[in-house]
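The chain below stands alone, shown as structure tokens; this is the form predicted alone.
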Amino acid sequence: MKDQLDALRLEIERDVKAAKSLEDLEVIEVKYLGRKGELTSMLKGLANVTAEERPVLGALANQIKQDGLDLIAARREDLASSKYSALAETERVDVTEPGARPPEGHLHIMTHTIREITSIFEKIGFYRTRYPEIDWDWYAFEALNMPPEHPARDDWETFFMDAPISKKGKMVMTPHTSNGQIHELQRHNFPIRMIDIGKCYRRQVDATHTPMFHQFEGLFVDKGVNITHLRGILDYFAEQFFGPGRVSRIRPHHFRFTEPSFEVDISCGICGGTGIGADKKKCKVCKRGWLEIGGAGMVHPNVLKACGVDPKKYTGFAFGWGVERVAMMKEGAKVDDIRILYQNDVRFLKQF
């Protein structure tokens, strides 16, 4: 029998040492070691064999056991070392080589025009500011000198918050940038080229208005200003910001915090300025080839007041655009209707 264990070490050190992979190795230790493997079957001898014999066997296949379990954890590593090994070469990743990109998105469209309206203007020497947008009634109304009747004072024009009424009136969510000439003028930093760009609130939905929209509002106060420096102001930014071929212009209005008033136009860049749309019918932005981007005029003298500022002393123009209204008729954006800009549609914002 001792001839036989020692045939069986022999042969499990060779196959041990003959063994490709991981897998043969398992096999080499249930066929040898196993519970029904060569050496448990060989043990079951013992019983022939003499009381002075068996506790020598007995200790020699122990040992044989050990032997091959040490041999096979050996083994193990060696192959373990060498598959890593492997695949450390076949694949391998070269850092240098340039990756797929994952997707990045990018500033909204309303924050690039934003951004451009503010360079466009900080080039003839005005600079941005930027004033609540939940304000109170003073500011937004009665310094402005609209009178407690006027229309825009009404509960289905302007959004009204449910808050306690202060001496300045109620709390408004403010339906116009203007409130910030107020803020602005009571500072008494002259001279003002001020340019406050926020958002708006209106009960309006349709094609050209939406319930929150964003306007800028330029202030130029100082002696002597007049008409002549409106106009060419809104000259100015016609050509620097929509372009060659795009004609501006204003017409007499009237509103309650400019003296005289205008409402200023662009001719409409979806359908040339023609009113007829690309399927032959009135065109369904502008209706008539022109597009009304805003209001300007003259402060009124009332307005001054309010602030403290002497009218005699110091003239000055404002003008309050829908920053979403430019936006669209910039040239070869064809945008042709103003809710789309805030559908969250991927689709159409990765046009800008």
Ligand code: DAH
Second form
Amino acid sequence: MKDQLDALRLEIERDVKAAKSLEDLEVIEVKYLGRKGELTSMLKGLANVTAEERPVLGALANQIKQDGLDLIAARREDLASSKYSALAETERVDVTEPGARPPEGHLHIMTHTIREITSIFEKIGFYRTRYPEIDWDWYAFEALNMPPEHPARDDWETFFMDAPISKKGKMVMTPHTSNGQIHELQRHNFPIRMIDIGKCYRRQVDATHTPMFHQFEGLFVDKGVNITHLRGILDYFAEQFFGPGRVSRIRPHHFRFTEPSFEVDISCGICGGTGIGADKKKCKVCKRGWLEIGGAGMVHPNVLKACGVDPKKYTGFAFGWGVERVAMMKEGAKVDDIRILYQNDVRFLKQF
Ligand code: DAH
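Switch from the form predicted alone, shown above, to the form predicted in complex with the named molecule and output its structure.
Okay, now the whole complex, with that chain kicking things off.
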């Protein structure tokens, strides 16, 4: 029996040494030292040995068990640490390596455009103002020389507020930024060089209109301001915003709050204002060399008077254009449906 025990010890030692994983060790422990393992079944043979041999062999068996367990424990530690060092090799993390940047969004094309317009005008001494987007009728219409019953009012499809009517009329969601002219003029802080950019609201939704849109309103009032100043500013803006070589022109038009009034065009960036494309045919973008940008004019004396400004002393010009419109004109973007600007479709927005 002693020989058997010695042989078992050797077997255990050999197997433990050969074990390649923690799982192998598990199997070895159960096989040799477990409750139903080989050592246990060998110990049953103790019943057949002499009384002198029994304690000696018993002690030997216990020793083998203890040595076996120690051996397995030691090997287990070895295997575990080499498992982690292998992991450390393959899955090493370099904590000093710069992290992966999470995808970052960018500003909406309207925000970009508003900032750009602001900075273009700031360079020539204009300052940005913000006036109410919900205002009294008087500011939005009446002081702009558009009395309540005037048919021109029909052009402005206004949202009226469900609010008490005051001496200044109903409250409206401003259908244009021209109310800013009135607020600014009332401050009597000359020279006025305002660029007022804000949201406007009109009852219209279709491929070329959104019920909320943006306008930028310029107002320059001082002693001796005339149309040549307006022309200069228009050309300056054309070149700054749309690019070198772009110029403006004005055509007669009618607005209640300006006299004379104009429609402003910018020369087409594709055909250079000739109306003729590279293929010698009509320019596909503009058809006639010019793109319409919006209204302008010399501030009407009645508007100045309504704000307590003497039209004999002060003169000025104003213009009011759509931010969405100039942004699309600049990008040369053929947007079939302008509503996409406000639908938060990232595939569209990330182009700009
Ligand atoms: N307020 C006008 C509109 O919304 C645009 C406009 C035209 C503004 C002429 C002006 C101007 O300041 O002079 O259609």
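Rigid core here is just the name for the largest C-alpha set that superposes within 1.5 Å across the two forms. Residue numbers count along the first chain shown, from 1. Every value quoted in this text rests on a predicted model; they were computed, and no experiment measured them.
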request  = Could you check whether the CA atom of Gly308 moves 2 Å or more between these two forms, using the rigid core for the fit?
outcome  = no
